[in-house]
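First comes one chain, alone, set out as structure tokens in the form predicted alone.
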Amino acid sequence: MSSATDRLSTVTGRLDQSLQPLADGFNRLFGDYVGELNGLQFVLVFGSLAAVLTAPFWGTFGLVRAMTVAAIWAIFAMSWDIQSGYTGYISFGHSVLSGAAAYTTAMLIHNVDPGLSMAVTIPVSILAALVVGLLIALPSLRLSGPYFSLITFVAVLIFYRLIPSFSAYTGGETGIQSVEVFTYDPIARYYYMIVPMLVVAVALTFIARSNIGLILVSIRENEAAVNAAGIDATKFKIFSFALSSIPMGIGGVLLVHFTGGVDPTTFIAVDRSIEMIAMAVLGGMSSILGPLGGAFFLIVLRDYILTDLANLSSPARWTIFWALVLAVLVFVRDGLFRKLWHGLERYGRGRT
């Protein structure tokens, strides 16, 4: 065994040597924002790049499909892993941000004009997730342990109940289904979600690698020595789960826009926020890449995987679907791809 792993440890250092110059002309550019890569860890984030932004040509409808759906599962995991993966706050109240969006982006179009433009209701949309997150931030966050991740369920529930008793408005247990698509065009399609899929994750891995991701991380691990350092955490978190409703504010415009209309189950329900958290887990928290790998991995494996290809039931997938999450739980419990990228870096200086 140990002469295998001599052996590849042997081939992969040869080979992140003679990749090692394109990763410095990426390092010396970008490496102080986002962090410096080695050869084989370059090779990886390029080439899934590639394959992501060439997909639709070289993928079937079935693939390209999942991997659009993939793309807005992304957002929603890569802002919830900058609020509770990096400040170690975990929140199952993440679907009302995204749910506050789509609503407020099917309700203007619903209730006050048929025809009101995209350039109004996108930015108002997210601006109503911005507004939702801070009244949920502003109580919960001055809380510790517990008792916000109690708070952040119980916002998740007020707001499911409350789509039915407002049903004249929202469309109730149905919901509204009158929302236009942004194109029926597979192709294009698929590039309205990935492009700003791919905008997200910059923006949210600079702000990781930034010192207010430092800050974050510092809370997860000791707040009481942040405070003790003259740093107000608190204003702080309520910064991170700020931020965090942006994204998931865009997120759900580009959902409700791909499915032309919102209902609670979809959106709203507790349900979903488990299964960012479920993305996120697997992919590696307080990574954002992570979870953004993570939750292609998963919605690939469902929805085309084991849905086109297995031809499994709704239940046989589901089950499939939480047992892998489980093992990752058990067994790799900093995350697939947590665990691909260290193996990476270690590999591609060879072992000693």
The other form holds:
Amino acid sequence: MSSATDRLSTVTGRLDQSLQPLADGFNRLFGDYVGELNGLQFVLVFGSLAAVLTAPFWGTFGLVRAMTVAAIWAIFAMSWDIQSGYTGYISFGHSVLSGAAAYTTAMLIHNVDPGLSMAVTIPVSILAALVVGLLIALPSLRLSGPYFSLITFVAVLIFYRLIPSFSAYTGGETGIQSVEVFTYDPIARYYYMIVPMLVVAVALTFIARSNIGLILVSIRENEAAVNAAGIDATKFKIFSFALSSIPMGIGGVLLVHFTGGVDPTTFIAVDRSIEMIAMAVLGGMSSILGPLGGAFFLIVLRDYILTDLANLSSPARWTIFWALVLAVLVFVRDGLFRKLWHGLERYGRGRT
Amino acid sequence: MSVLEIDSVTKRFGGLLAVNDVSFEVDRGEIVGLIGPNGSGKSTVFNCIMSIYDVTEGSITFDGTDITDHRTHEVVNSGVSRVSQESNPIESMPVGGNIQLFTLPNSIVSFGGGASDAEIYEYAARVDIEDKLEEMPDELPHADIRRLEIAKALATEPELLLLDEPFAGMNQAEITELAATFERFRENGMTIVIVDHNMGGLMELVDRAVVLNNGDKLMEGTPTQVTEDPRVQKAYLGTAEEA
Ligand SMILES: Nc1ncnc2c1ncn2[C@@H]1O[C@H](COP(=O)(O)OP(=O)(O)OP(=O)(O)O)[C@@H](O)[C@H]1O
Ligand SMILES: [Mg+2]
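Same protein, different state: after the form predicted alone, show the form predicted in complex with its partner chain.
Let us now look at the entire complex, which starts with that chain.
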């Protein structure tokens, strides 16, 4: 057994060494900003990137559609991660943020002017997500302990109930379905989602690997030590929530222009918040790219493999989805992609 | 000129009077001992200075500024750093990372900044743990964990260093060495207040001592005055101290 892994790591070690020059080139240019890679990790990152960028040329319609949805959810999962995963102040209400952006877009079109250009609705909607984010963060993050989580949870419940109460403006249970989609071309639509996702991924990875990320993790590990270091932990907690709200707003806008409308169940329900957490946890919290991987893994599984390939019913798909999340929580607590990453680190080093 | 003024500070926890109308001053460049039996209120005084607790009454002035209502990070940034009685390093970060955190600027737009590796090495070297920067806190012996706590405090570049029982759990050789380290800090211009419930070793190090008992200030004076004072001897009598 151990001689098998020995042999494997000799092979992978050699493979790693032959790839190292590529990784070194990357490290020289970007290592200071996003961290250094070994040869195998370089192949994982850039192989996945190439696969994602070329998916419409080799993937089936169903797969590309699933990956389009996954790109949006990857933004949600990464946004949740920079706040909840890093600081340890777990939000159960992040769908309020994406929902706020999506509803702002739809309500502007429905109530103000159907001809409003996206150049207006998109920035206003992202700003709305930020404002709602600050409204939740400012009072709740001054408190320590479980209050923050409870407040985010209640916020999503209130928001969900508010929608039908103002049905003249919000369209009630059925929502507003008159939002323009970006495009009907599935290939173009795919890139409309993938490009913003990659931008968000790079930006959040950069921040997470900077001092800011170090401070956010330290808040999770030991908030008292952060204050004792002369750093205002409360300010950074609120900042991380604001930082999370902006890409949540971007994702919300993408989703509303993907589906062509909003309704409380698809956008706000607390289930949506929990799904974001599930993706982040499955991929590996506090790593940004882990939650991205988690989103693609779970959504491609649910919407493509279990739907198109296995033809399972919706309850069966969801049962498998949650069972998998549970299994990861119990057996791979650090997340699948973090495990993979550290595995590549070990096998890359090889034995000489 | 006094750099720290504790002015009639009182701290109540519900019905418990932990610190009762205590006043004392610390001059620049001094090493002052804050001593007293267990539970006499020493750590509470430190916690009030650091704004971990709000004072019930009284005021605290540092360097001419009233810092009573400042928040913890503001107190630290004005030049006061405290080594707690309990060590609490971040277990998931190596020694170097733990020190680095204490050098980071309090700014949400500062992606870089903080100390260089060479500066972190320097902070560690001042307490002799420069060879352990890569080690994780749970791999360190007790004395090194305490040294890490001191290095973290140094990394905020304090003018005034508050040390809560820095010698606890150390052997005689370690105590002697650490006391010499504190002397060097003072020679470099730092002011130090050291809390200890044990009067013995501290008296050679300090210029002056303030004695607390049950939240009250019993007296203050030179080491000789303190050790010879009958009230102090009485306060320590019957407690398990070998004064
Ligand atoms: N957060 C708190 N809540 C309630 N009571 C407290 C709190 N902190 C301290 N006390 C009480 O205040 C009194 C003084 O405690 P303090 O920790 O300041 O003593 P100390 O002199 O540092 O003792 P030791 O030598 O044991 O460290 C004690 O009776 C203690 O139980
Ligand atoms: Mg104490």
